[in-house]
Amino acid sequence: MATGSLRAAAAATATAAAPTQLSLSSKLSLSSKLPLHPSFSVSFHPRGGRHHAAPLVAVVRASVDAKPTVLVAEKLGEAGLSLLKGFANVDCSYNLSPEELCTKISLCDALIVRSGTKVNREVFESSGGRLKVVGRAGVGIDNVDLSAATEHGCLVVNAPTANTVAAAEHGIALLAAMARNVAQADASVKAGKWQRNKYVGVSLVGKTLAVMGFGKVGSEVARRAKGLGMHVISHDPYAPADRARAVGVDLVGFDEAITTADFISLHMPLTPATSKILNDETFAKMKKGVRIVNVARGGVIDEEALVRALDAGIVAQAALDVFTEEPPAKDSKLVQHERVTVTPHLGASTMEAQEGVAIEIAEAVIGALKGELAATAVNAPMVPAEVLTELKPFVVLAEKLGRLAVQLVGGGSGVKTIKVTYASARAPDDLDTRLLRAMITKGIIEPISNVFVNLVNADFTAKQRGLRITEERVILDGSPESPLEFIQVQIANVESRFASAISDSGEITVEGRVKDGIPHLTKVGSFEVDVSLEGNIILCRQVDQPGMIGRVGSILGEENVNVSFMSVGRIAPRKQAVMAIGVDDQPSKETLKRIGDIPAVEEFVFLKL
C-alpha cells in the first residue's frame, strides 16, 4: 500500500457485462483461441485538445516481416505519397467501384480516401480483419462508417488542421462574392452585357453573420469576417464561451442566431442531428433577405427547401461549395438558380492546403502503423500529449497487470467482475483512466483469444467477452507530482493456478507501480514483492527458509535462464513466502519441475509478459 492516509474512495464505473462469460476450463491452455462475435458498437469522447499525441502503444501492428501495404482510393498530394512510399507498398487505385475496393481492402493494411469513397461496413467486413486504420484526407468523417470501423478495431484518423486557412478563406470569398454579385456580373459582362444597376450589391461592415458552428474553420470564418467590420454571433453548444469571447464573438442559441442574422455561415459536420437543419421550419424564422454560405456539408441544408425560401425571397442570396449529390444533377433547379454561387467542393482546394492535408495524413496513417496513438484519431480517446507522456509507464503497467492477473486464473473458473483500484494524490478529474482500463482489458483477453484488442475496440470486446470491468478511484495524501501511486487488478469469484494469489478478500489480486519510469509489480495476493515487469515472471510460494533464493537461482543458472529481478515478500520470519523471480526466457518443462520438486517449494507458476 501507499504511504500517508486513505481518504476517500470514488465511485466505480463500469463496462456492463454481456450475457456470456471469458471461461478458463481446465483442459483449455492459456494459448488456446477463444472466437469473437462483434455486434457491438461503442464511441469514445475525447477529452479535447489541439496536441498531437506521443507514442503510446501498438493501436495497430504492422508486419514484421514485411512492409504494410496502404491503399490510396483518392488523389493525394505527392509530398505525402512520398512519406508513404518511404515506409509501405502503395497502391494509388482511383474511382475504385464499391466492389472493387471490397475486393482490393482484403490486401491492405491501411486506407487513404478523401470526400468521395464511401467507407462502408461492407468495406470493413471484406477486410477480414487485415484494415487496421483509415485516414481521411480532410476534416469530416461522414463518409466513413465510424461504428463499423471500432466493432472490427480499426482506426480512423484524418487531417482536421491543414485545410482550415483554406476553407475559412474559402467561406469568405463566397460571402464577399455573393454579397457584390461577383459570379454574375462576370457572366454577364462575358455575355456582352454592361449591367451595372441590375447587380448592385450589399455592404458587410456593420451587418450581422451568424457562424453555425465555432470549430477549427468556424472560429477562422469570424476572425476574418471581424475584420471586415462584421458583428458576429455563433451557435456551437459544444463551443467553450471562453475562446468565442476571445475572438470577440457572442455565442446565442440556434433560434437567436438564425432569426437575427443578416448572413448565414454553415461550419457544422453532417450528423443525424445536423442533417437538413436548415428546412422548411427554421427558413421561416429567417429575417427576410438573409444570406446563406455553406462550405461545410451539403446534407445539413434541405436543398428543395432552399429553393423555395429562394423564390419566397426569404433568402436572398445562397453560396454554396457543398451539395447533397455531388457532384449536383446538371438540371438542379438550386445550381440553377440565378441567385446562388455555386463553386465544385473547392473548400481545401489551394496547392498548400493540397500538400498540408497529405503530409497531415501521411504522418497520421504511419504512425497508427508504427503503433503510435494520434491526436487526430476520431474513434478513441484524443489525449494531449503531455499526458500521454505522463501515463506511459503506467499504460505498460497496467497491460501487464491485467496479463498476469488473468493467468492465474485457473480451473473451470469463468472470468466475468474484474475491479481495477487506482490510487493517486491527484483530484478525480485531474486523472483519466480510459487508456488505463482499456490496456487492463487488454491485458485480460488477448492470453487467451485471437483478438487484437486495442484502443479502439477494447470496451466493445470486453462486452463481447461477458466482462464486467468496474473502477475504483482511492485518493492519497501527498503530493500530485506522480499521476498515480499503484495500480491494482483484482478478479473476483474465480479459482486460482497459484493460490497465494487470492487476497484475504477472496479475489485474485496483483499490484503495481512505476519506479524510475519501469512498471514493477509489488503486491501478490496478500504478499508484498517488488520485481521489475519485464520479461517473464515466476512466482512460488515456499517456507521461508535460509538458501532458497540461491537453490532457484542455481537451477536457473544450469540450465542458462537469466534472472532480471528476484524478490521475496513473506508473512513472518521461518513462516511462508513468495518469491517473484523475473526471467528473461521461458525456462524449460524439466527446470520448471526442478523447482517444484525443491521440497520448501510450496507452489509455484510461470507467467508470460
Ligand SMILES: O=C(O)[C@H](O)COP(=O)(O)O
Contents of the next structure:
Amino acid sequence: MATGSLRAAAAATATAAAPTQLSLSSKLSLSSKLPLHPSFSVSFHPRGGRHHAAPLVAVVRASVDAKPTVLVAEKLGEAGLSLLKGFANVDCSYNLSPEELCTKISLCDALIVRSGTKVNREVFESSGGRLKVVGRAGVGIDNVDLSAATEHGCLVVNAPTANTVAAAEHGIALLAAMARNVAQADASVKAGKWQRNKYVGVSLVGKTLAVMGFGKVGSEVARRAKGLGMHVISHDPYAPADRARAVGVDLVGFDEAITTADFISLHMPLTPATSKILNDETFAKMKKGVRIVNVARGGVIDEEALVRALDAGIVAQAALDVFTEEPPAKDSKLVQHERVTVTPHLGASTMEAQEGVAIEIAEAVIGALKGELAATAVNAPMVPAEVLTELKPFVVLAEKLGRLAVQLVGGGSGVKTIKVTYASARAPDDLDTRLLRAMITKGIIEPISNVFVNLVNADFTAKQRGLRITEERVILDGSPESPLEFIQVQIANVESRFASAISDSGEITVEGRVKDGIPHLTKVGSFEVDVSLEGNIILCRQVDQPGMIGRVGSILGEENVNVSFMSVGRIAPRKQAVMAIGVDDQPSKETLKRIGDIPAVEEFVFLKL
Ligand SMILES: NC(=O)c1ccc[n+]([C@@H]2O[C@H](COP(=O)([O-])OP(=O)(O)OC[C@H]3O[C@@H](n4cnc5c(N)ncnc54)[C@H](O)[C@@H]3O)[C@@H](O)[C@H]2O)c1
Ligand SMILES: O=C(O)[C@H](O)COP(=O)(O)O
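Other form of same protein, the form predicted in complex with the ligand, not the form predicted on its own:
Full assembly next; the chain just shown is listed first.
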C-alpha cells in the first residue's frame, strides 16, 4: 500500500445513511473553488462559540457583485436589522400570507422568522434552490420543517441563548401572578369590583416545583424558584445530574415529578416524544390542586384534557404563554377559563431579549451567507472548530478524489458502492470523517447529476441515489501530528474509461495526500503518481520509453495548454507506465486526439477537477 507501515488495518465502517441529517440545494457548496458555480465560493472559518463544538456547516458566500437578499418575515430588533443592512438587501415584509411567502422566497437567499411563520416544505420547494439559510430569531424551530430544509440543502440556524432569561423571567412572572390571581384581580378591579375574599392566593415558599426540561430556560427558572424559597425538582432524561445538583435541584423520573409537585413548569421542546405529554392519563396522576405553567410550547399539553382537569379540580390553575394554535380561537374554553391566566406568547418579548436575539440571528445568517461556520446550525453535524481547521486541506482533497473517481467510471453499470479509506496515525475515535465523507459524496454526485451537494444534504442525497459509502480506517505508525496520511476512494463493480485506474483488487482506485497544504493525487489504480490537484488532469498509459514526457508536453505547448505538473508512475522500466499531467486549461478535442495518436500511448483520459 502507500507510505507508512501499517500497524493495523481496518476499523470503523460507516455508511451514507449516517446518523446526521444532511441534504442539498443549488448554488450551495463546500469547496473553496467551485468551477461549476462561479458565482459562489465557500470558505471554512472556524469560529469559537459559546459551545465547545462549532458545527460543520454547508455554507455559502455570495459573489462580490451580487448582494444577497434577506427576507425578514417577522419583526426584528433594530440592531440586527442594521447588521443585516450592512451586508445584504433586506426586505422586511411582515404578516405575509403563506402564498405571499412562497412567491417572495424565490427571490431570497435567506429568510428570518420568529415563531409566527410556518416555514414548511412548500416554502423550500418554492424557493427554487435559492434559499440557503433560514434564521429562526429565537429558540424553538418547530415552525421550520427541518427535513424539508435538509433535503433542499438549506441551512437552518437559530438564536438559542439571547431570550433564555426573558423566558425564565416570564415563567416566574406567570407562576407568581397565577398564585396570587393578579390577572383576574386586575380585571375585577377594573370592572369596578373589590373582591378581596375571592382572590386569596397560595404561597410559593416551601412548595414543590417540578421543572420539566432542565435546559437553558428550565435551569434559569429553577435557580429563580430556589430564590423564592421553593423546593425544586426536575425531570429531564437528557440533562446531566451534576448540573442540576449544582443548582440544588434533584433530577427525578417523570412520574415522581408530576405526582409530587404543587407547581409544574414546562420547559422542554415540542417533539414527537413531548407532544401532549400532559394528557388525561398524566393529569390523573397529579396532586389535586396542582398548578401548571407553560412557557415552552402549547403542543406539550393536550389542551382539551387540561380543561377537563381544571373542571375536575385536579388542576387548580394554569398560566399559559403558548398554545397549540397561535393565536388560539377566541372562544377557546381553555383561554376563557376563569382559573387560567394567559399571555400571547410573550416569553421572549423583552426589549433586551429582542435586541439580543436580533443580533444573534443576524450574525448567524450573515456568517452563513459569507461562508463562515454557524455556531447555531440546527441541521448540520457538529465538529469541533479545531478539527475543522486541520481538516481543511483534506476537505479539498476529498472532493477532488470523489470527482476524479467518478469521472473514471465507464460502461453502464452505475455507481453504487464506494469505499473510502482514511489512513492516519490518529486513533479511530480521534478523526471525525463526516465532513470528508460529505465532500467525497459531493465530488462523486455533482459531475454526474444536476444536484448540488453540500454538508447539509450529502448523506441524504447519497442515500436517495442508492449510493452505499463505506468508510474504513487504516491506522499507521508515526506521529499523529497530521490528521491524515492519505485518503483512498474506490468505486466497486464498475468498468473504467481508463482501464489502468482499476486496481489489482478490481475497483477504480484513486488515492491522494496533502503536501505542503496542497492536495495531490498519488495513486491511480496500482500506479503511483504525484500530481497536484489543481486545474485539470490528463492521465495517459503508455509503454515506458524515453521522450514520452517531451512529446506530450510539446503537443500541449503547441496548443497553448499550460502544464502545471507532470509525473510518471511505472511498474518497471520499459514496461507500462501511467503519466499524470496537470493542466491549467481544458485542451481541445484535437489536442487530446494528438496525444492519443502517439503510438506508445495505450489509453488516456481527460479529467476535470
Ligand atoms: N414562550 C417563549 O417565548 C419561549 C422563549 C424561549 C424558549 N421557549 C421554549 O422553551 C423551551 C425550552 O427552551 P430552552 O432554550 O431551554 O431549550 P433547551 O434545549 O436549552 O432545553 C430543553 C430541555 O428539554 C429537555 N427535554 C427534551 N425532551 C424532554 C422530555 N421528554 N422530558 C423532559 N425534558 C426534555 C432537553 O434535554 C433540554 O435539557 C422550548 O420549547 C422553547 O421553544 C419559549
Ligand atoms: O422559541 C422561542 O424562542 C420563543 O418561543 C420565542 O418565540 P418568538 O420569537 O416568536 O417570540
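Positions refer to the first chain, counted from 1. Here the structure is a predicted model, which means the values were calculated and not measured. Whichever C-alpha set is largest while still superposing within 1.5 Å between the two forms counts as the rigid core.
If you fit the rigid core between these two forms, you'll see the Cα of L334 move by less than 2 angstroms.
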